[in-house]
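Below, in structure tokens: the form predicted on its own, a single chain.
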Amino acid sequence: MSELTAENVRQEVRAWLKANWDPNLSLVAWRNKLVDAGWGQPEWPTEWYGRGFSAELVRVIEQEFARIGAVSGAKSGIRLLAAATLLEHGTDDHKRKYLRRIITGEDTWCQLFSEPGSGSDLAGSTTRADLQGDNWIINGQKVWTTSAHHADWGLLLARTDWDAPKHKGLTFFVIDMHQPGVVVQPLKQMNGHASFNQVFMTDAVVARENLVSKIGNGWAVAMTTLAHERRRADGLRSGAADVDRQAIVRGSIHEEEARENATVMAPYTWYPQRAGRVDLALPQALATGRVGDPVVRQELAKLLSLASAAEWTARRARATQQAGKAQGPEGSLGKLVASHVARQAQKVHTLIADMNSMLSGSDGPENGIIAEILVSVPAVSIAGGTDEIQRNIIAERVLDMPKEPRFDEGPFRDIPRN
């Protein structure tokens, strides 16, 4: 067997697309060619369907599909976070029926933790889950949930021992929301997007098989899925790729995946905005002769040295992801950061704006996506885990500093709510 070297798995790849890449393929068949070559998710485990590469070899993988524009596995939206919860807690029947058809994209998925009552309380979750006899019985509802109105199934946490302590009696489970009982309402946000919604559960059922881990231990499945939301927050990319243009046609396939894209991306087309738009800042500083006001450039400045930091902190925990090592503490400063970082770009970009600022539309700046920011920045102090909670994770867990008092222990029914 020759050794896995970086140039041996390149070749394997690109004689393989060769072999087999055919733009005129529908999306789903030639996603289960990847999957049965294990070319989809290469970084998954060999007897689920990848191939357990590292890090460095799946990016060789991805240049050489973009190299002659070959269409990847799915990998949009929540499904990759589903697909790692169930990689690391789910049974061998989950991973059958669940991970080949989210590789090619045929189910879509959500994550059902926030609610009204709990947002970054996540442990204080109130939707129950009772089991009567092969089902669990779901009870409840959830809020800021993305893509909710599009997807197949749904990561659920659920109480499901009110006598326990908050964080042992929650219980991790797959819904699917098709079902009767399941009823989803979008949310109109204040930028004009509706990317997250409310979801009620009322007399839903799951089956006992989608139970996914062990009852009560779904606080440890969910930090699960949160640790790998935070891990993909950093907003690096694999090196750009060395285009064969010759090599590209297009097909239909690819206006089958822009379908797609153009269905699954919708709710997330804000996000950019949310973290600050950095990128704009100096090309409209200079544009608008702003880049000559000291107070500006002073600004300026300070948002282009955070800006660098927070990169090489990103790229800090991704070296430290592709050694094998556990995550450091680069993940809650990662995300705490992105917060301080999208502050001072909408401070900037009102400095340079002015009153314009405030335009949206064609009549603003940029086409109104300097207005879109300002009403957007403030969504990345909350979604993933507040501000506040990023603290006291530092705080506690990188500082060793000690823990703040605590006023919910014992059973979670006795524990006051609002």
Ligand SMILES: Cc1cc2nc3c(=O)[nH]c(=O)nc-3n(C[C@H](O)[C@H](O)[C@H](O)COP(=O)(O)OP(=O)(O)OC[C@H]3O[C@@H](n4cnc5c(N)ncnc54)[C@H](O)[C@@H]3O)c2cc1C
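Numbering follows the first chain given and starts at 1. Definition used throughout: the rigid core is the maximal C-alpha set that superposes within 1.5 Å between two forms. None of these values were measured; they are calculated from a predicted model. What changes on going to the form predicted in complex with the ligand:
- With a cut-off of 2 Å and the rigid core superposed, Val337 has a Cα displacement that reaches or exceeds the cut-off between the two forms.
- Residue displacement note: Val205 has its CA displaced by under 2 Å between the two forms (rigid core superposed).
- A movement of the C-alpha atom of Pro272 reaching 2 angstroms or beyond is seen between the two forms when the two forms are aligned on their rigid core.
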Given for the second form:
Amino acid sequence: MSELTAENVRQEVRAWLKANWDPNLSLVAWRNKLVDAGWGQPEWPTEWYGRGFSAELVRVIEQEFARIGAVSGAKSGIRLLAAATLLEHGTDDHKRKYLRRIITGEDTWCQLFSEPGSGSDLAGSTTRADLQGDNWIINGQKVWTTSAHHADWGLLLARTDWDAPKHKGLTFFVIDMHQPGVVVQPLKQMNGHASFNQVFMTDAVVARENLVSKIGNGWAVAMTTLAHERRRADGLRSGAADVDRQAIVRGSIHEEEARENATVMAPYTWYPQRAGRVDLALPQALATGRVGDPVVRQELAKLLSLASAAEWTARRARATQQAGKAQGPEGSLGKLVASHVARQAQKVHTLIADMNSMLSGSDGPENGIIAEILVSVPAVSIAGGTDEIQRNIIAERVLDMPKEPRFDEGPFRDIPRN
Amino acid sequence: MSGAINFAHTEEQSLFRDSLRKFLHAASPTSRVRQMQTTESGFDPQLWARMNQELALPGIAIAESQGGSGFGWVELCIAAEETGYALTPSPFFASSVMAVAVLNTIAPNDPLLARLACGEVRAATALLEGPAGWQTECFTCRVNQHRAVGVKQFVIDGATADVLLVFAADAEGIGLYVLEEATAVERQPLTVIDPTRRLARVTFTGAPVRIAGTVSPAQFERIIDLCSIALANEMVGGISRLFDDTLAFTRLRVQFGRTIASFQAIKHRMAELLLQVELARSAAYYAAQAVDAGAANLSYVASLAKSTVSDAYIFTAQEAIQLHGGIGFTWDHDTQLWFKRAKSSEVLFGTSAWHRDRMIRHLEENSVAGGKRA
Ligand SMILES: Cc1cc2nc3c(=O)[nH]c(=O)nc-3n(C[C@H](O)[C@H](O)[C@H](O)COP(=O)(O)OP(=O)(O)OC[C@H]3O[C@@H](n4cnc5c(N)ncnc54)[C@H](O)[C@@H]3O)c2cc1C
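Could the form predicted in complex with the ligand be shown next, to go alongside the form predicted on its own?
Below: every chain and molecule of the assembly, starting with the one above.
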């Protein structure tokens, strides 16, 4: 077997694409081929449709796909968090049933964690799950649930024991979103989009085998999901690929992918804007001439420095990891630094757009994109764990500073709550 | 040709850092740093001799053909970082960083490099003439028929160095001159806020000099880049030390029946501080790598590093004092030593604002749309 170098991998995937890529296959047929060959999610383990590749090798594969315009495995939304959670805690039956359809894009997922009464304090969940016969019966309400309106499956955190301490009484389930007991109502956000929802569960049913891990072990499973969510917030871009225009052959699969994007990706069209669109700052400053303003120059340079330093910090974290060394503090900072970047970006966009930053839609700069940045950035420091929670985590886990005093010990029943 | 940026130090580089950390921890504790502050020269010649004999620091970035170790800027920056961590007052920055950056860029075959490498002489570089202006256009110091006339300000180690490198205007444009004799030159030590970094005013009244090379604008920019990057790495050392000491203090200090480290207000500030420390480190390390990789946008990266790191240093120093409370404001407490180094480094080789403007200038010059500026 040849050595796993970037060059060998590049040659292998290139040859495979040459032999197999067909832009007129259906999306699902093509992606099933990817799953079988291990190109769909190459970082997954070899026994589950992957190749156990490092981030660097995955990048090589992404570049080769992008070079000829080949469609990749489905990646959007909560699906990869669901997969990561199931890979770690699921049974072989779970993996067989869900993982392939995650890559093919046949199923979409949502994360049913936050509730009206518990967001940062996720372990305070009061959605209840009671075992009746062979089914778990679910009652309660979830909120801020991204993509629930088109999700097929939900990652559900619910309480199974009210007398245990709060972290011990939670259990993790996979719930079928298409059932009469589950009602989804979209919630409109301050930026006008409605990517998150309220989810009402009334005697909703979860088959017994859809319990993940063990009864009472739900908190540990949810931590896995969240750890992956925060890691993905490290802002590492995969880097521009060399596109070989002559090698790109377009076919019906691209139309199908566009339709998929239109529905599945619709909730996420504003996500790049919430991260601040650092990429637009310099072009806007140059195009408007605002780059001549001394204050714009200073704030723009601060933004570009911050964004680069953030990216290099993530790369340092990866490099130490790859060298097999214990990860330093730099690995846990990505989520928090993303908030700094986004806020500085919205400041810079406002400075550049000046009076035009009052305008949105087709009247606004860049056909409303700048306005969307300005009203979307506040989500970054809340979604996926607030900045305050990130600071708690960094202080306690990375710096080993004392834990917050607790007022929520003892049976969950007796703890004050909303 | 530009090579790859390494995001992790090699095993050898890490070992080099560890040995430096140990050496300076033992040989240059803060008690010693304080002693040196009261001496006239400001540094410990015996320690400098050991830094030469045991660690070969003076010639770290001097070519092997010149008797140096032939290491890159990455290794030099590791050494700078460690001297910044320990705050060791020594000729390293003036003689082994600045002078080497100057000579490597302008006169890589100059015999002076070999004398610097073996530790025979210490050099200082006379660059600035006024409180600002990191550009050759400002130079009024002139050389005519091998005689220098003019005044140079803020010369690091200018009063104690054996040899002076002098930037001066001449018939050709700007030249780099070497001054070895003590005739017709007055070196006046200046009273400084940061006694670990000594400055002097040097007045030339027809001092005999020899030319080492002519200086192009691009070479001058490169010197500013190299020095800014080394300084940024030195500053990262200081930032790390302040952070480590402050974190340790919060774990010890008890108020209201608990350590102050247990207060959320303090935890959150330490978390933010860690973020600034690591961003600064990333910027400084990247810039050092960019030198050795031959990056085309070195000025941009150098200015990014200098501005990011010096802002982080000042922020960290202020936070360090605040989190120590009253003791942090005392003379006897060590935080003030690094605070003052943060202050002196803030303006050296250009303020953050100047560097940020330089970043944007670089982007304008390299963008197709650059001409559109209204
Ligand atoms: C765009 C978006 C998408 C989302 N998508 C999902 C999703 O798909 N699934 C899902 O389950 N959830 C989702 N969320 C919910 C998100 O995870 C929560 O909003 C978040 O964790 C905060 O919880 P909360 O809203 O209840 O606020 P609270 O927890 O009530 O917080 C209110 C304020 O108190 C602060 N605070 C709370 N606890 C502490 C503490 N210990 N120390 C200091 N300060 C504290 C918080 O930082 C915040 O400033 C989404 C949110 C947004 C904005």
